[in-house]
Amino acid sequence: MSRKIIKSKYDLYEEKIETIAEVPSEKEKPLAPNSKLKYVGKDVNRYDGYDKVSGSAIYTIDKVLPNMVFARVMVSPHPHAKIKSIDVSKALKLKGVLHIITNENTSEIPWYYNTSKLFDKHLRYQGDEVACVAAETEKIAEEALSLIKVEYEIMPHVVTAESAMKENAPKIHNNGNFGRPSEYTRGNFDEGIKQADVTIEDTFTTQVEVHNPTEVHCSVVNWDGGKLTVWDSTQSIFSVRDNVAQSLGLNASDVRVVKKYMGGGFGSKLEAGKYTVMAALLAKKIGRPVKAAMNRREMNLSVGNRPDSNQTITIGTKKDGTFTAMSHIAYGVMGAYPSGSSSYWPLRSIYKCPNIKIDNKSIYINAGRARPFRAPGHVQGTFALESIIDDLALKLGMDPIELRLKNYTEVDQDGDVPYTSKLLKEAYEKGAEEIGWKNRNKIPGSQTGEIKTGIGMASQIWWGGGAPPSYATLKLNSDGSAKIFSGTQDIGTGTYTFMQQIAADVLEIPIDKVNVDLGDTGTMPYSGGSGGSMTAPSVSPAVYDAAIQMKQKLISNAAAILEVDESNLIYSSGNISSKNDSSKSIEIKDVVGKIHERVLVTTGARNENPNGYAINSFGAQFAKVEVDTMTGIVRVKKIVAAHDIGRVLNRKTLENQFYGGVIMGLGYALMENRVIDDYTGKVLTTNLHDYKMPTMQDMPDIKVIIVSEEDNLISPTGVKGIGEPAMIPTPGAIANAVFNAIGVRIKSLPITPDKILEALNSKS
């Protein structure tokens, strides 16, 4: 098939994505429907299922190599503090300690996502990097660290947006503590207002949430001379290529990247470390492999978070509940570099609105820098915004979907376009149904007795349609058996599986004869970062794409072999034959046998997104809970989740998914939270015993309700991502349900038992 080359221009975490690719010249004729193929859309089992159920998976951080040493990082104690000083002299005659690098050996080495060195004498919050240790074992190497003497100069700390947006604060940067605002007009939100009928207008605040995969950030170096080749759990594999390179100063072309399994990301993971970076210099210094890997105190203090907001919603409506103007006036933190904290999005985009004001702000301070996290900015905005318009539908006196309906959108507002597919009428109206809506408290908090029912739900909005440039190259055997290529990433969310299915249905061959090799950069064609809910519906196309052209090629390989024009001949089964001669014969297998090619090869590309539409998945979640009025402890008793993610590939690991979204956005409402203490400035949550999170006695009854089939405007496989969409309306929901349960509303996530009971005592 033809190529052209294409700017390609995508959102992703509300960024205007740029990039050239290559792809299709033509369109491709879509992939069946799936009640016409064998195994997309089925319960497939997972490609890698017996590989990590039997404990024979090698995950980076099990990952082994002769004659390899550890690292560890030394972190800094204070939140804002700068080097005075600092001996390495003792830890340096420890036995088995073999370097140690510092600011003063590697203060020419840059860092690529800030302009601060590697190490940085200006430390800015608890677990900035101050030395890092490579030695025989992790043992010594920890007992290294207690021996290297840092004097310090303390600094003035601020620990949460209030403090440090004062005029007298401690500046953590010289221009200050606020980073770049995020703004945004349509219409006129002043004249709107004063079209509305009845306005509404309050303020509801969310927590720091912390990634906490099960697998700890790590990476494993070893160096070939002047190669380098990285072992790294990441979700993108080509950025860690390329970031290491920059900050080594090599050429991304002696650095490689492997990634075959991976415990756990959520956006954490998304670019390099700088303990990759150290773990590089280390085993360049000494000769040997390093292994780098975090414990679990650092990966709560250094890795990243979901950062916090303070959002103040102004809604003014007409009385029958027409939306009139919009505004979110919001700031949350970013930590101590840059990052963003924005939680707008949802109010700009999901609900119908002429005139819209936003103004959000993200503030400096001295703890760790936010990073992606399952659909950031999405989660916090969403249980803002959908908790006041359930507030907005008691005052109006309307039903809370009768209001959302009211203000349904068929066309996104920016570009005035229709999307490509929009049935979230179909998820309220299937995902009411299944949660038994009409049987909720018409006037929220009327039940007597001490434990209370409550039902609520949310709707969300995320991207997901996925874009290119990205790569898939297929390889035949001589038996018959394929091959697939590809630099992503499986996070864990089935990539595996989905790919072998979509080749083993085009090719019709058994799916045990198609393998699936992922997460190289060396050896494989480029694919993208797997965030954004981003994965499926870039690279399944890319696979679709190499398998069609492979039966073109076998169909018209078999067109010479047997002396019949390709027109006559039918594919069916991994068989070839002529429509009017059945003598004429051949078997893929027998095809690639015969020519000299002992494999044939292919490789695939993402089609072109197309122009005119906006991309987006919609959702709707209802929650079920039982709110103790006694001990004030919720308990979430069913979630539905009723989505429109175009295609489903794989039921089994979609509804996996679902699971897993549903489970941390239960964890964001009730209980996760970053706490650090003012004073000290220090975080008191830094294991899994004091950072609270769910565990099987909290899981609820899940149902996952799936409305839409393929959306083929978007690509021949008609996938969007589902990732970011099993969470995001899941808090929302759960806020919404407990104020339905006990009649008064909780502005501040997480809804622990104080917060409970505190609202209930106030409404006495």
Contents of the next structure:
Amino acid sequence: MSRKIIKSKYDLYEEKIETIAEVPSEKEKPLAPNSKLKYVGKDVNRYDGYDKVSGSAIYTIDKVLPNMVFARVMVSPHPHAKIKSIDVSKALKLKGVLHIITNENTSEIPWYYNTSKLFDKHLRYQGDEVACVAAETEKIAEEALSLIKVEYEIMPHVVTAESAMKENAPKIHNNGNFGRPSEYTRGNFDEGIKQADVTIEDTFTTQVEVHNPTEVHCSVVNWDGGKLTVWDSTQSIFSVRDNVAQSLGLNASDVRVVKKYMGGGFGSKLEAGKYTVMAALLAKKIGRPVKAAMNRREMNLSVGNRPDSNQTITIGTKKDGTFTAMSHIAYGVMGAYPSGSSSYWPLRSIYKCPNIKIDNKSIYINAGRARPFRAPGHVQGTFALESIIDDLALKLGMDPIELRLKNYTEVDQDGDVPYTSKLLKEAYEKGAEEIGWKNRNKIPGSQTGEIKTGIGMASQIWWGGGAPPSYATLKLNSDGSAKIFSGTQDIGTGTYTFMQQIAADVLEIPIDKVNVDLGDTGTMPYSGGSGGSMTAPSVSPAVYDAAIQMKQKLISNAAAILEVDESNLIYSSGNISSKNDSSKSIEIKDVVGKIHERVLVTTGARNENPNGYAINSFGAQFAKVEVDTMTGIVRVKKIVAAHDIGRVLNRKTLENQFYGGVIMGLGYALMENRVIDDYTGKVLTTNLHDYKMPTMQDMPDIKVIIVSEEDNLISPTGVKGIGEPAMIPTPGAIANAVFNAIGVRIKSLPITPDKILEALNSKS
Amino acid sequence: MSKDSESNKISRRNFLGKAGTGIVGSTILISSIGAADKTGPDLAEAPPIDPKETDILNLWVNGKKQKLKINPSSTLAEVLRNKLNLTGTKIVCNQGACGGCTVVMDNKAVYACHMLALDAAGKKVVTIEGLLEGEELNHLQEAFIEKDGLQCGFCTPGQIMSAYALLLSKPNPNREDIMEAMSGNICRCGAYPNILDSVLLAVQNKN
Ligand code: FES
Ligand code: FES
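Other form of same protein, the form predicted together with its partner chain, not the form predicted on its own:
To see the whole picture, the full complex is given below, headed by that same chain.
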């Protein structure tokens, strides 16, 4: 099977990502439809289930190496300060303390795109790193932190976008508090507005959400001469490898990053942490392995969040609902270091509109830096867009779905190319039927009684078609067992399991003969980070390709062994036999046993994406809520998630991931909120009492409907990713359902009881 | 337990095959743990690296009597994880707010991060590892596989121990009982619908 090298192009936001990749030169015959397969698409139990339910799964935080010591990081208690002096002498005297690093005894390692350093004297948020202690036990390291004396020069802080944008605001960086703006125009917005019969404009705000994965960010590092091994709780082993190597001036090949199990990331674990590099510096100095781990408080300060947003949306339409112009003017906080906070993309891409104006500003404040968070920008952008579209539908006297269908597009609005597939209409139809759309309040808020129910919906667009390079190696042993290796990672999403399913189906062997090892840069072929709903669509075609090659290799070997021409051989159920001579037959394990090495190895690659198409996933979610007008409490009773996500690889893990996205979306819609006290500049929600996340009591009835089958224009497995799509439309659907129930629009997330009561008061 | 040899893996998955067929695994009963007369190695004799490890703690963990020298400020979770290497018990919030560290002590679910280890003196503690009989899973653990009551798996030991405690006090809980009893266990991956179904399945398989 021949290969070729291409420049792989992939769009993510404005970024045109280009990488060189090896891909199959010809389009492969696609994987058979799920109805013809034994494992793919079925309810196969999770490959890693045993380890996880038995307590034997070793996460990075559990990893213990002989002679290992512990590192803890001291962070700034102030939102904005400069270090005048650090005195570690008392801490060093504590029995069991081995070494302490600060800006005074380390070289300047650039961090955050050169806007800061590993240890910077200028501390720009409560949580910026000051020192790192290594000690015999975690307890001793913790105690040592309290013995470090730091003299700070306190500087004025700014913790809201509104105050940071003011002329005379304290400057967080020399060039001010504005990051790179996102601007975009299509057509002519002002002309479009002139053509409109009706215009609507409103402002929506959303809060900062914190990832709070259950496993804290942590690493275990160990030097072996000049080579460094890092066990890391990460979503992206190769990014960590490259970041760490660059920071320490090592060759990437001298750094090996390993991740087997990881307790959640949601976007917060796509890059290397400072703690990893600090641990490596300490380990080098002490000559022992080091474990560095954050605590929950630091998790809520330092390792990322979803930026807040203030979005003003304007839409102009014809009387019949046809959009003539849309604009999205917004700002949001990205924390103290470069990141992004834009939220316009859903408006720019999901509906047909010739005239678009976008201006999004990202603002520095003295708080932890934003990181990608499950559908960056899309969750907040979809909430605002889908809220105003419902308001517009009411204004026009149209059904909200009818208005969306009026502006439905079959071509990508940016590139003017068709989608490989788009089944959003089908999602609207099936979702509406399941929720009982026709039973919603025709006049919002018209129900009498204390408890009012409402139904709402929101649409979703995301990328998630995957891209090369992504590789998987397949090894077939002479006992008939197979093993897959790939430098991707399973972050709880079922990667292990679907890889196993695909290989078993292609090779027609029992699934328990297939083993999978993931997450090791030292021994496995490259695959990308597990973010952006990219993993399954990137890696499933690679393992498919490896299995197809293996099948071919087995046939060729069998031909030599049986002395039969290849074209006369049939592969069936792990057996290869001659078409015309039934005595000439061999099991695949015997093929492997007969060849010299007793093992066959192939490496498969993700195919090239098709030219002239846009690849997007689509979906619609429908919410049914109950609002208690006496207490203001919103209960989500039901969510219907109807989505176009290409082929279902595993029904069980797919539904589970949808549940997770919906519940996380519910948390964002109703309760989650990072609160900073303006006066002190300190975060008030640094633990899981104060930072509220959904529990089992908040769980609605969730129904997942998949409207798609395989999309083979994308790849032979025909998969689109689901991690982000599962969450994108949930808050918008809930907000619209709340509006349908009470007849007053809540324009700010989270929709807490006080906001409901205030809105109801202002209405009456 | 974490060895990744192929034979080990296969034997585990062969075993897992049973989960789907509804064969119910054995359950460790607290009463039998109490009666067990196994004694762990006397870890109190090892020289401390932490000079503050001054206190002796006697307790039962998973049916074994343990005598440990500990820092009196240690929590039960720290002692289980760091002294006994029972890392199945996870620390998530370390503050009694999420249930990640749930273990069962004298038949009741407790947050191991939220109590001093010394307060467990003389008590019988069961951790997720204690539900196993050799390599064999408890029926509750099997149900979590069958109903996919997990994603990243990090909250899972706490979820299972919470459910285990519930079933000890109420062998036939209904949906509401389970939701009530397990609302102190946060799953950030949001696997709640499947966690609920896992417990329901375990109850059903038991009957
Ligand atoms: S870790 Fe103990 S309750 Fe959260
Ligand atoms: S499975 Fe990940 S936190 Fe529950």
